[in-house]
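The data below hold one chain only, encoded as C-alpha cells and taken in the form predicted on its own.
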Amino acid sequence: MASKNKVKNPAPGSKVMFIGVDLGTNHTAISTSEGKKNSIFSVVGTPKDAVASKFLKKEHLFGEEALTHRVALNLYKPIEDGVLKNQPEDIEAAKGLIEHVLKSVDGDKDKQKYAIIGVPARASVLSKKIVMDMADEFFDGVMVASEPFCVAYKLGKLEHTIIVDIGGGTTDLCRVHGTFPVSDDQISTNKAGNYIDREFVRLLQDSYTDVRVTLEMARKWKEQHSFVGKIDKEIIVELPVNSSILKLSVTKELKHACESIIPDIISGISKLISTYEPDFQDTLRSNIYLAGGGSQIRNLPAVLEMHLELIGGGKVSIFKDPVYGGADGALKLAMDMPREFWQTI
C-alpha cells in the first residue's frame, strides 16, 4: 500500500467522499461511498481530423462511445497488462478517464475527495507513483493498494485465503493473512484475458483460411462462449471469411485459449500454498477465490480443482460481481481507514 504525500487530513463537519477506483486494462470501475457506481472501457479517442471533430462534435469520447466510433479516432489504451504507460498522451488519456467516470458519479467540487486506487499485485514502486501522480489533482489524497487484495477486503476473507483476479492485462494471486501483503504473498502474469484473445485469434487463423478477425471480435465472442473443460454443444459464429460470411465452429479454438492460463494460475497458487505458514496451509488451499472478468469463464473453478488433486487439493469459489469488485474493495478499505491514516504516511 502506498499514499500521496502532503494529503489534507478530512476536516471535522466537512463534505467528504471516500472512493473506489479499480484503473484496469479493459475497465474502469469506480464506487462511491454514496452508492454511486459506473464502469466504462479504459479507451479514449480523440477525433482524427477537422471532419471527424465536426461529425462527433466533441474533441474527446470515452468508453463504448470511443469503440463505437473508432475509426474516426486516434484511440488510447493508457493501460497495458495492468500498468499505466509512462507516456505524455497515455498519461494524459488515463487523466481524462478518471475525471470521466469522477464526473459521472459525482459533480460536487466542494467535497474533499479520498480514493484508493486499485493496481496490480506485482505493480513497481515508479508504476505506483505514475499512477498516484496523475491522480493526484482529482482528489485531495490518494492511494493505491493491491487490486486482489481489495477484492479480499469486499469479500471478508482476511486470513488464510487466496484470491485469484483474473483481469484484462494480468491475472493477480494475493496471500491474504490478517494484513497487508507484502511481495512474497503476490504473483502477478500477464496471461490473462487480453492474452487469451491474442491465443484465439492465432488459433482461428490457424484453423480457417483467409479468416478476419480483429480481437475486439474475439473479445466478444469470448466473453459470450468462454469456457474451459467440456461443453455439451458447439459453439457456431459468423466469422468473415475473404468477402463472405460463414457459420463456423469455434468450440476447440476457444477452449484452448482459454485453457492457456491455468498453467500459470496453478504453478501460482502452488507456490503461495508452499511457502505458506504448515500449519494454515490446508486452511489456505480451502479458501481460493477467483474474481474479475475471467471468473466467469465456464466450469473454471471445477478444472482448477482438478489440476489442485495433483497438489494436495483446494477448494475454488467465484467471487459474484466481476465488474465492481475491485472498485467496492477500494472503497470499503478507504471509508475503514482511520482519518489520520490520510495524513502522510
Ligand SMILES: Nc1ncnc2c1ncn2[C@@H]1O[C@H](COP(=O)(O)OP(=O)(O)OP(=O)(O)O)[C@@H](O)[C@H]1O
Contents of the next structure:
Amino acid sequence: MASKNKVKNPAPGSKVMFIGVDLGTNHTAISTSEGKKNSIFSVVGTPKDAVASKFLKKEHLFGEEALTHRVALNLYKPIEDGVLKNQPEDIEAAKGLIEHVLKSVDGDKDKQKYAIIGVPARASVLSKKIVMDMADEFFDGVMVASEPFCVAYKLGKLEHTIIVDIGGGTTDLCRVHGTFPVSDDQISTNKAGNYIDREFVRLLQDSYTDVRVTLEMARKWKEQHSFVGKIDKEIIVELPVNSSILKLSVTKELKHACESIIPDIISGISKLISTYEPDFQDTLRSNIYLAGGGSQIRNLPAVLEMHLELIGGGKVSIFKDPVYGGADGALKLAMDMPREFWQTI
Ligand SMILES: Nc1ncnc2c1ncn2[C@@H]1O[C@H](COP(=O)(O)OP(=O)(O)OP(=O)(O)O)[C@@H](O)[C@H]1O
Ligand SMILES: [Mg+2]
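Switch from the form predicted on its own to the form predicted together with the named molecule and print that structure.
Time for the whole complex; same chain goes first.
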C-alpha cells in the first residue's frame, strides 16, 4: 500500500466521500460511500479529424460509446497488462476515465474525496506512483492497494486465504494473512482474459484455414461460452470463412484456450501454499477464491480442484461479484482507514 505525500486531513464537519476504484485493463469500476457505482470499458476516444469532431459533437468519448464510434476515433487504452502506461497521451486518457466515472457517481463538487485505487498484485513502486500522480488532482487523499487484497477485504476473508483475480491483462494471486500483503504473498502472470482471446484466435486459425476471426469476436464468443473440463453440448458459432459465413464447432479450441491459464494458476497456488506457515497450510488450501471477469469460466473451480488433488488438495470457491468486487473492497478499505491514516502515511 502506498499513498501520496501530502494528504489533506478530513476537516471536522466537512462533507466527506470515500471512493474505491478498480482501474482495470478492461474495465474501470467505481464505488462510493454514498452507494453509487459505475463500470465502463477502460477506453477513451478522441475524434480523428474535424469532420468526426463535428459529427460526434464531443472531444472525448468513453467506454462503450467510444467503441461504438471507433472508426472515427483515435482510441486509447491507457492500461496494459494491468499497468498504467507512462506516455503523456495515456496518462491524459486515464485522467479522462477517472474524471468521467467520478462525474457519473457524484454531483457535489464541495465534498472532500478520499480514494483507494486497486492496482495489480505485483505493481512496481514506479507504476504505483504513476497511478497516484495521475489521480492526485481529483481527490483530497489517494492511495493505491493491491487489487486481489481489495477483493479479500470485501469478502471479509483476511486470514489464511488465497485470492485468484483473473482479469483481462493479468491473473493476480494474493495470499492474505491478516496484514497488508508483502511481495512474497503476491504472484502475477499475464495468462489472463486477453491471453485466452489470443490463444482462441490462434487455435481457430490452426483448425480452419481461411477463417477470419478478430480478437473482438473471440472475446464475445468466449464470454458467452467459456468453459474448461467437459461439457455436454458442442459450441457452434458463425465463423467468417473466405466470403461466406459457416456454422462451425469451436468447442475444442475454446476449451484449450480457456485451459491455457490453468498451469500458471496451479503453480502459483502451490507456491503460495508451500511457502506458508506449515500449521496453517491446510486452512489456506481450503480457502481459495476466484475473482475477476475470468472467474466466470464454467467448471473452473472443479477443474482447479482436480489439479490441486495432485498437490494435496484444495477447495476453490467463486467470489460472486466479478464487476465490482475490487472497487467495493477498495471502498471498504478506504472507509475503514482511521482518519489520521490519510495524513500520516
Ligand atoms: N463469462 C466469461 N467467461 C470468461 N471470461 C470472461 C467472461 N466475462 C468476462 N470475461 C473476461 O474477463 C476479463 C475482464 O475481467 P476484469 O473486468 O476483471 O478485468 P480487469 O480488471 O479490467 O483487468 P485487469 O485486472 O487485468 O487489469 C476479460 O478478458 C473478459 O473477456
Ligand atoms: Mg482487475
